[in-house]
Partner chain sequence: MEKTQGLLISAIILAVLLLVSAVFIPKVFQPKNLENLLRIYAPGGIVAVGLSLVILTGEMDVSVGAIMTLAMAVAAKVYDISEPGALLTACITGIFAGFLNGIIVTKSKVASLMITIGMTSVYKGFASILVRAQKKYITDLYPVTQRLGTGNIFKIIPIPLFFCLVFALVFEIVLRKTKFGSWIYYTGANKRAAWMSGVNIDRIKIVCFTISGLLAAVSGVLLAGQLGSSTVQIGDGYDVTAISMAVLGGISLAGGKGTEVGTLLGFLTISLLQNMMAIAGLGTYVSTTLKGVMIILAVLLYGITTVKKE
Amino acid sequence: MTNEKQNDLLCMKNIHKAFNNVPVLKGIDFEVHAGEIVTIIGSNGAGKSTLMNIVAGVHKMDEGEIFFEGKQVNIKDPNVAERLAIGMVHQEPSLCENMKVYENIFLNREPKKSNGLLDRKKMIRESQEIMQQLGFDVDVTKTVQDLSIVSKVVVSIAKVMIMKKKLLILDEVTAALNQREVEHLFEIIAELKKSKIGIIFISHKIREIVQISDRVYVLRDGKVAGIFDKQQSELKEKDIINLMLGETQWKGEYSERTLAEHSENVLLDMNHISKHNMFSDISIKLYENEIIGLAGLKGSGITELMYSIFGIMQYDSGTLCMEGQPLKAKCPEEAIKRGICMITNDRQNEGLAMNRSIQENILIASLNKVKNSSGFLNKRRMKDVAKEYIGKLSVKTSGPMQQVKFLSGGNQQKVVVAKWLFRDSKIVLIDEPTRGIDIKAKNEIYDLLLEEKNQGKGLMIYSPETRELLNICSRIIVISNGKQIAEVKRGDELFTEKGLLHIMHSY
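May I have the structure of this chain only, in the form predicted alone?
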């Protein structure tokens, strides 16, 4: 260990970690200086979150050394990490859903009055102050379970930032944020950097990485494949992608696609449908052989619109028809029977049974498709289907019977997608299809969605990444504050990232 290494804020040497005898980290060296933003990128299952969970005390390393501010440390649990002033915002918000926002922010650090009672006024006041500093409008007296995904992410960040930290780990925190929110978060990160806080940033979004990073560590198969340093040379998207994938043909995050025209048969016909305080006067036609996009800022009512189609909630007025027949599903089961499925943006709470296997999760919505002539489940067929989708989506796993909770976030998302694609529904509603998924897997999912389209299905997709919508959609409907404000088609002058962002931010 050289003196230079000892002066790093964080220095990790030869870190190894395995789960169920499967190696995940295979001798990682990693370092962060004070006042530096270091990004970690890699395919799903490359070991990014595992490495950071070791720093945060969530996992124990099997072998290696960790130095913090020049001293060797044993981060055996999160309490040690907290004493060292290390904070981590996890990919999936880890909050107490039944508690209020301010109670989560001060959990286990509650200030008390002189009489020993909790000082709730102080907690509320300081929670509001940290939200103002972050620039996000979140009601701190609300219960967490009533918040949107993006608000939960903001609360997780606030919970860490209210403590004075020397090292801040942000694991896929931008996955649920739209572009304006990401830009605002980056302004906050830049201010933290000026105050000499070390920041570790994990993301699959290459543009963000190039924009914010001082150095980039590329992980591949549990090892450091290479390091890019902005001080030595310009960070380039294609160089990072090619090193991450171990390939040379990737020029950018999204491959060029040619889309065939949709049919004239209307699958879903929305006429002036509204839901009080959520969306109003929405009229959209979805055709066979079509993928349409929904673009808008978080909180614009898009998720609630999809919920109303899928039967999670009911719309108040207007008409909705599927293949010419009225549709007002009272519950998701009714929508599924009609031939509608929905991939939600909250995979852990709504999309997956976390304690069940990959195989069970893929098949749970389509058990009738794996029964034999006697009406019993065909175990061989079940295993074959699970293996087929594991292969199609490159799910990194020890096998179909592995519990979903032991997969990385990106691989969990692939299982959600596999479940509904196997269901073979006529209409597929997708709320953020590639949240937390690496570049190669994104394009594999896009190819599968295009296969669904070419089989005569209709797909409606929301994504906070406008580039994703431009890549696979024939039309994009822009929604702002619950209202339909524009429609742009492939080939239109405004069918560009700049054009869509101009429309979205003009209302």
Given for the second form:
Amino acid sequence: MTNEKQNDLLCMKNIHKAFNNVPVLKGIDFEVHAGEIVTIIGSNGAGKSTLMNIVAGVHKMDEGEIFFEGKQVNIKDPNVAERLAIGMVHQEPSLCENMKVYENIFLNREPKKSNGLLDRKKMIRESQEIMQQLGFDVDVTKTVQDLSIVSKVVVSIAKVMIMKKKLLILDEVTAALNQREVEHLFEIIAELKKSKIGIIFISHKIREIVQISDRVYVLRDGKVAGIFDKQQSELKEKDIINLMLGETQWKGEYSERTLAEHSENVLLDMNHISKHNMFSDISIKLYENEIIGLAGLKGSGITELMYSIFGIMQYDSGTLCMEGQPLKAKCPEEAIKRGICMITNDRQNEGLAMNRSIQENILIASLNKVKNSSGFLNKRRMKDVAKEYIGKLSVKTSGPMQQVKFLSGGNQQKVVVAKWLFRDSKIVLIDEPTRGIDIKAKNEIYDLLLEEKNQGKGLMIYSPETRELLNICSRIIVISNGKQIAEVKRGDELFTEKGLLHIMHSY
Amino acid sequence: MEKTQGLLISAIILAVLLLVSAVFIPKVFQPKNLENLLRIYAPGGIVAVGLSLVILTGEMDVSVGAIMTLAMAVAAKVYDISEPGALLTACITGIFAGFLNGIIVTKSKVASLMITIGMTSVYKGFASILVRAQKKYITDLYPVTQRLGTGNIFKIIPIPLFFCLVFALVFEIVLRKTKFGSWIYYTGANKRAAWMSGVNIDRIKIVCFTISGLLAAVSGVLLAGQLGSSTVQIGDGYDVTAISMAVLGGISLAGGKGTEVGTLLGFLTISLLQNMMAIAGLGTYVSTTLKGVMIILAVLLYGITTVKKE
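Given the form predicted alone, state the structure of the form predicted together with the partner chain.
Once more the chain from above appears, this time first in line as the rest of the complex follows.
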């Protein structure tokens, strides 16, 4: 091993990983030095989280080598990562909400008095010291659930600091923070850097990345697309975006596709609808035979907007009309009866009953369609319908009675789609239609959605992958922090990934 | 496939038990004993059939025994006026108590186990107030009640058993063949997904609690008819008995899994077990202990088989 290599805090070589035979990481080399801030950027599915989960011991790599402080290590579970002094702060801080701040900081390493009882005074005192060190004013005797999100992130960092970590992974911790809070967090990170801690920073916000990073790794499709080093040249937003997209590969596909014009009939008319703390002043008209794309970063309020239309939650103010009639659904049942359906991004909890069969999951929303005149369910018809949709969506399964938990993610998603296709709603709301599924299944699902549109339906789709929206939508509305900030139509100059990224990242 | 697998386990347990009794306590198979045992334990079976519906939706109702007591206490007030009126009153009381359970559980969002533990006390207390804690009420002067408890249909089928079979059959058909049945299973399997698919999960739970209350009341009437009297303790222990029958029959406490046919097998198993104990002269204390052991064993057994599959 060379001298240089021994300076590396973390060195990963030729890392491979696949889920359900879909390769996610295809030979990644990655290194972090002590006292260095390294950023990883890449669109969803590029492999960022997978790579970090391998470092943190959550996932096991299929192939490759990891060196930590010059020694080869096998991080087979999170305990090993813990012993190596690798700490990870997640996007949604994983704290015990009902416990006090200092209890969380000292969780599992509580100092004890000589009589064996907890030394609360010491815990409180040391917690306060750390908070001071971080320059953050958090009352350590407060319960975590009463804290703001920034404070929670800070507590997570404090928790990691008390363990004297050598490597710190910050996974999209700034997603929920405002500008001032981010600045403050960056000061803390700069301090950490001085104490020779290696930091891996994951973020979607390119402006932040340029500001803070020493080096930037751009991942694309499970490979390192390129590395930018501050010491060699200035970091430029444009270069990073270009590399992220791999322009040459995708140029043309979406601009060439022509979509039939939408009809003049307004299906859904949102008029200045708002919900406190979620979204405000949204006015969108959805026409028959149209697919609208919604673009935005995580936490932009798009999910909540869809929830409010579908009746999972209710909007506070403004009006919403469906085909001219006002609509404020109290529950999904009401929205479904009016002809709205929603495919949420959480198929495990909201889309499917994992222990029930494919057939039951497809039919659950439309049992009236398979009843006999006598009121009993027609078993044969049920099976036929299930088989029809299994064929139509090419779901890979042993048959309609197979439990959905035995299907792969993509096939599970197809079952959710099948449920609503069979229900035949006028309006289809989709929150991340292709979450966690491979390219082939993605394309199949998008073809089905286009087919739906051509039958005179209105679709509203959110996807974190703007590329997919560009592919099938006639216009895209960008939402940031709950506000509608731009609308881009097919044919506009900005109707490109780069254009949308610029809009999204500049707010 | 899973349906039959659950049934298979229940059937095996029953078969083993039958074998044991055939070898060691052949007296069990005397026709008179069989008729007797099925009659005596059928009220428990009826409660189990109703309770199974509640458990399938992912909820629990431990107040079924108390509902039996309450239904008979309320009916006692009407018996002297009109016997059919009293029977009707018992049923209405059961329906009302079950409905109340369902409403409170769905509106409060508190775990149904806790709610129904509370309601057990409420119903039993109320029953005692009504009959002023009389030791015994409803004497053997009422022919219809007595006939229901002790009579036979087609000369050989005890009426309580007949009720038990009919209820099990009806609800098995409901579960298999109707929209409502599909909703029950789906709600139990994933209530949020059911809700987001447009299923009115609250209504389904309320209906199931109500049916369970009604069946508890019916079984109260049959039991009182059998005993020739009723006391404020008449329903005691029937909650545990019913739960053990359902669980032994393969009804998953997590909801969404099991059948009424299974519950029927569970009913036969528990009845047989208690009868064997009685004939062997082990007394009710031993059989109570064994019933508890059976519940735990059954839950473990189902747990092991499902974990293995995954």
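Here, rigid core means the biggest group of C-alpha atoms that superpose within 1.5 Å across both forms. For clarity, every value in this text was computed on a predicted model and none was experimentally measured. Numbering follows the first chain given and starts at 1.
Does the distance between the two CA positions of V218 reach 2 Å or more between these two forms, the core being superposed?
Comparing the forms between these two forms, which are aligned on their rigid core, V218 does shift its C-alpha by 2 Å or more.
Core-superposed comparison between these two forms, K100 Cα displacement 2 Å or beyond:
Shift at K100: 2 Å or more after core fit.
Verify the C-alpha shift of E465 between these two forms: is it 2 Å or more after superposing the core?
No: E465 shifts by under 2 Å between these two forms.
Core-aligned Cα shift of H33 between these two forms, given in Å
The shift comes out to 20.2 Å.
State the core-superposed CA shift for S374 between these two forms, in Å to one decimal.
Its alpha carbon moves by 2.4 Å.
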